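Just one chain follows, in the form predicted alone, and it is written as structure tokens.
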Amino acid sequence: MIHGNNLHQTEAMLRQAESIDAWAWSELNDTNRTNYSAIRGAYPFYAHHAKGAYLWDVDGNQYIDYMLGYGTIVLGHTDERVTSAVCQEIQSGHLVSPLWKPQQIELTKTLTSVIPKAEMAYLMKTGSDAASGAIRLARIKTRRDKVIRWGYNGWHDWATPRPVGVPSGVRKDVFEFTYNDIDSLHKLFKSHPDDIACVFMMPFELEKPKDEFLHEVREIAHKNGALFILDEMRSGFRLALGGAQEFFNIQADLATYSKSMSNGYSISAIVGRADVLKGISQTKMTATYFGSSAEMAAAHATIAILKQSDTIEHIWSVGQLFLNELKNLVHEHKVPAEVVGYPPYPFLQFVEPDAMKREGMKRKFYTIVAQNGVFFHPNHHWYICGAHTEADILRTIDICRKGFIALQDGEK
């Protein structure tokens, strides 16, 4: 296990990539600080391989991974059961468009069986695909144009958090409300009576929903003739097998899924009411790669494993251990930070009121933990997977302690 400042290959690759790879240039540009690129010199950028709850960068450094492909990995990296299903499907020919493979029937049947009261499913490739598709279906069903949304719903024009390059007219019918503030939703419906097609939202991010908040949102949407759609990209197949709908005992008209449903393979789905999904026949929402059955095999295998094992219970158990131990550590070292989130999605939120000091604390803490073998994201909640063990959690806590001690030493 190699750690410290050994990022020589990483830096060499970054210097090469900055001039030819638009992704690398964008991430390292001074205007982009939402990523961990602000801690260049301490953080890995290029991975060599990953297995279970661990990843190794191109310099040979090993990390306990808490980002897990932005939550796509729920079982653990390169799970052999999923890999075997994918390889078998590839060997039989996985893209035969315009024909379909039997995997399509198997997966849609699985989705409608594990997601509460789901009647039909439509398979796509990415989360943004499914989100935009759900919005279109809502507009077809209601014959209305306007949309109320909350959370991160993808990169497409109507939802991107950075709308530079997007014509203003594209977003004129899309409004945002405030999470856990039901009055802000009431006001939007009052301002646009009989015009709202749907309320489209993540069930939560860092902040948990207040009692009955999600049910109130659904009730208001239906009272005003709008659909209630849940963006379950992060909550699906990790919060519970049936996602947020099962966990919060709430029924959405449509819900969108990706990430954990396939343990890292690119596939997404819109799932819910058949009468809404049948609106697809009135529009065109197809792409060449939607029919690739390799990813369907990955999703079918992943969901089967989650259904037949205690993986989700294990994620909750070790995630709760992580939250408890991290809270104790914050209290012990009197760090101006809060431990937030549900056990499958823990996060450390620094609350130092001085913005400059807060950013300095974040930089120091995340530098120390990365150099000691833990891969967190400074600006995005983390994830727990089925491959994390109690030993991984306790080792992570010990490394976090080093980060907090470094903060205290800095103050002295």
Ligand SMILES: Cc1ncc(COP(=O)(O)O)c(C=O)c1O
Contents of the next structure:
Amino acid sequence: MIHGNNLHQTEAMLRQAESIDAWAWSELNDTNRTNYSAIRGAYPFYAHHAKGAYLWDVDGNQYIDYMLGYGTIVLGHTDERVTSAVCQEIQSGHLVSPLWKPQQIELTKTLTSVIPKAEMAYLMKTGSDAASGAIRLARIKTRRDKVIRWGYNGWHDWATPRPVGVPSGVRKDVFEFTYNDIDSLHKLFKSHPDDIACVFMMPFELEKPKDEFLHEVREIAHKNGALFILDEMRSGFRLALGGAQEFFNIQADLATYSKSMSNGYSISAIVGRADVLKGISQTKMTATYFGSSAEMAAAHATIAILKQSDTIEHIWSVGQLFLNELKNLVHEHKVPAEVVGYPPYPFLQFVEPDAMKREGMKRKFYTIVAQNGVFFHPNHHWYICGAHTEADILRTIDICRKGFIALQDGEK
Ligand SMILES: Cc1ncc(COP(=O)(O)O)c(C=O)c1O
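Here we have the form predicted alone; I need the corresponding form predicted in complex with this ligand.
And the full complex, kicking off with our chain again.
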């Protein structure tokens, strides 16, 4: 559906929210933010509802959704099989702390059977919970304090990309290395011999691992007595059922999961070696809602569907179509941009060297596509889900074409 640019209700709600909702305030007033608020006037802010691969904003505009709740929606929005499992669990009482529901056994059984060589799992609620929990377990196991990390690993003090308000002491034991640069890892281990508890990393983001990069990282970590931990928040249950460990045939000591695991419900897990996970008994790593079983039911249902269906193959197939068509289009219109990512995570990276020009291009392109019913993020890779069809992809490509034509027109 082509809907032009009616965002009256959106604007009215933003004006109302700005003074009372700190999230809205920060989105609209923080000039450092790299979010899509820069494209205010063309981008939706409030969704009314979502179904399958689509969402509708409060003004009634329909979008093909490529952000999918930041990658949580793997089957499609409001999948009825998942919703019904959740409703059933809620109706039977889903928070009975300090007791647990049998759903917890079901889910840990499923996780340890689906994730390669996993022995034990610990359930939490958010990705940041799992990331922080995993590094604490690595510190307990190795009796070392320092951590080497790469990628986005959550908002907690040790990992946030914008550490304003974080005491410097918290960060002094956390070092970042450079992706696909094994020397940068060697250097850190050389500077801190016998001190590193773990290497904690996303398996990839926009750039793919070169040659045996991930295996080399693992080997170097182990040679130095550190654990190798994969942050599988985005790769788990989407890249492959068994995530990056299955896809790259690599064994992590621990791996952390959330997002696609439950098709949109708040749950996360640390999964891996039992001798490391048992360190939980030495610390306090619980929270009021960790035992809530509605999200466990969602995860259980989601993983069962992924196991029994060809959803992941479908995601790869339509994602590949998207990458191919978008590459052709970029070539045809001579757009200074590169199409990057694995098929489940496509993205368009503008490479115009002049930053002002580049931002202008992005603003124009993303304005046109949003106005024509495609919801992308300008500064975060996109996601494909099981509900996207080839027809959705081809429609998206037609809309991208409009965006590229507008860029060419702008140059004249
Ligand atoms: C790779 C990765 N790790 C960790 C996190 C943090 O998860 P959460 O936002 O659920 O705390 C995210 C969230 O986007 C992520 O993408």
